[in-house]
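The chain below stands alone, shown as structure tokens; this is the form predicted alone.
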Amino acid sequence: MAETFDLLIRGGICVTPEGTIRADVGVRQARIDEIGDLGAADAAEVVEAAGLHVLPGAIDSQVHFREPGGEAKEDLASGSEAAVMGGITAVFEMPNTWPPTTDAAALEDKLKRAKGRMYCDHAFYVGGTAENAQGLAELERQAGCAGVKVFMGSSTGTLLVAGDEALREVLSHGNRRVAIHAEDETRLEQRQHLAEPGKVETHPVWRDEEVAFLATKRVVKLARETGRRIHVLHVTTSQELALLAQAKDIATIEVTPQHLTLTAPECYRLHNTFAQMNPPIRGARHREAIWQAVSDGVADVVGSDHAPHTIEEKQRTYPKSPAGMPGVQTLMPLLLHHLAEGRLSLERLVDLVAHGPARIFGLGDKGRLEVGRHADFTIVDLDHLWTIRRAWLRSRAGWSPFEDMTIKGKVKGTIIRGVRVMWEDEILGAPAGQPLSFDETLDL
């Protein structure tokens, strides 16, 4: 009698921890049950994947979905639609909403808002502040919590943790890895006059490389003092990368597709304030340093830093224009484009978007195409040539700096826990994303 699965992915090229192989994948009860030649097997649903690559589900560990408080830009539903359209199966959402996610009630509110509305699996960061530092050890263990996020610069109100004393206090409470936005607030304030009105090309002059390096140097020192692991987000400078390469015992590194793809000053001439983000897009020297970190294995993950704003907001005269750009839907397309260019291997790409996030954050059910893991897959056609168009974008922001860019390599489908959620640019079924579970929060 033929073996029966809930889902059978037949004949794809599978990127597994043991290597890249042509194989079938059988799924039972939302988990990967078998990988191999399953030619005689049957299934309730069969996906024919001949000529396609089957990757473990991509994880975007930095998104801002703006709910509550900023729903005109994005909400949990629209952000998750953009995610699954781009092959993302799980996201970590950031705490700088309104009200900010700084206590158990705010975290629970986001989880309730997500239920039945988000297509992808999800977790929410809590913001670490001077006011809530002593409660962070308990907060970071709550179900659905991605961990603690600290803004050393570029934030307002209680989420800004600018001084060493407050930062040390946050790092001293809890055990999980802390995500860091590393820009030095004092230097930002001192240099703010360098942001010339109407001249967005001065954005990386104001927020220069020293703004980033000073903050990263400070937080690495404090991480060592407190024995707390850190994850430095959107690293943009060669100096930071050199420093962090020597701190791998305590620090991990995120880079973004934007900083791997765009360079200053060209991006500001082409896109004006639509290329404005924090930390800024910098010159080619820094972009090449980031690529070297990818090549050398120094960079651990690629996250989109999806930070949508409306077109009207981005059209304001600099520096009144807000920093940030959508990116969750274009993360995988841009990496596939760079794969086709020969900038990285398929295996390295998978490590950056799946193996790496699962390893760093302790997602024991996610991120690897192996028996027992959740049946999350990003299925791609490496030969498909296409162009990013505005009509394809699902973010409520309604724009991307990568519109009209021709890409080689396209996400064919997104499968989450054994269910096809997106196939050939069509979202299928009702939203059924679930909260993520982290190894360090489990009661052993």
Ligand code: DOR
The other form holds:
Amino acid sequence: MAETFDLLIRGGICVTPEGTIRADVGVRQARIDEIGDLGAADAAEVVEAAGLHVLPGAIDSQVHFREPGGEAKEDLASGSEAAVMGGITAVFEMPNTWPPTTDAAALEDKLKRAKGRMYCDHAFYVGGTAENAQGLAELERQAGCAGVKVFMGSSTGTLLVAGDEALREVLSHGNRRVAIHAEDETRLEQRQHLAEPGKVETHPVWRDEEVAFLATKRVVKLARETGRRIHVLHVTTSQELALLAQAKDIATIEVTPQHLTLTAPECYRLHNTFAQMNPPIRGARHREAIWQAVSDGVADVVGSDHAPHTIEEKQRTYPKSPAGMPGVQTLMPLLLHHLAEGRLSLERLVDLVAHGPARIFGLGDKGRLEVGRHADFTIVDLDHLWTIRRAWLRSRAGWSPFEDMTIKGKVKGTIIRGVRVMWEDEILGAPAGQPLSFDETLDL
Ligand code: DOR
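Next up, the form predicted in complex with the named molecule. The previous block was the form predicted alone.
Every component of the complex follows; first up is the chain already shown.
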């Protein structure tokens, strides 16, 4: 008798840990059950994938979905809708909401809000502060927690751990990898006068290379001192990358699609404050260094740092304009663009958005197209030529610096735990995202 699966993805080119192969994928009970020639098999649902590439579900390990407190910019529902439209199957959401996510009640509140409203799987970071440091070891082990995030420099929101003493205190409590926004607050304060009103091109002058390098140097030293693994977010300078390449035992590295795509000063001429983010988009030399880190294997993951603000807010006169740009929906499209342009291989792309995050954050169920893992897939058509348009965007912010960019390669579908959630730009079914299970939180 023919085998029966819940879902069968037939005839796609699958990017598996063992290589890129043409194969069918059979799904049973939300997990990958078989990969191979399943020609005779039957299934409740069949996805014909001839001519398409089947990737393990992409994970965006840095998004700001603004709920609670910033719902005019985004909420968990709209942010997750943008995610699945862009082929993202799981997100780690950041704690600089209002109130900030700094205790168990705030974390539980976010998990409760996510239930039945988020389309993708999810976990929430807790913000580390001098005040809650003692409780972080317990907090980071709560179900649905992505770990601890620290802002070393002020950005959107109130979270800040500026000095070495407080940072040492945070790093000394707990075990999981701590995610770091590395900008040095003291130097930021000293240089604030360099941010010239109305001149967003001075943003990377104020928040210069040294602001980022100093903070990264300090946190690597403290990570060694305390024996704590760190994950340095949105790395933007060649100096930091040289330092971090020598610290791979203790530090992992995130780079963003926008720092791989845009350069100063052109981005400020073209997009004005809509290209303003922290840490800033810098000159071409740094973009090349980030690409080098991608090809050398120094960069571990690509995260979008999806940081939506409304058009009205972004139109304020610099530096009153908030920093950050939406990106969860354009992460995969931009990487597919760079793939088509020959800047990275499909296997490296998958490593950066699936294998990498699963490995470094300990997601045993996800991130690999192999038997036993969750049946999460990002299905792409590498030949599809299309243009990013505002009408396609689902973030409540309603804009992207990448509007009108023509791209070869399109996300065709998003499948989460065996369920088609998005197909050909249409969201299917009700939101059914689940909290993520990390290796270090399984016993709870
Ligand atoms: O540009 C940024 N925006 N950088 C951050 O660190 C925070 C983010 C936000 O939340 O708006």
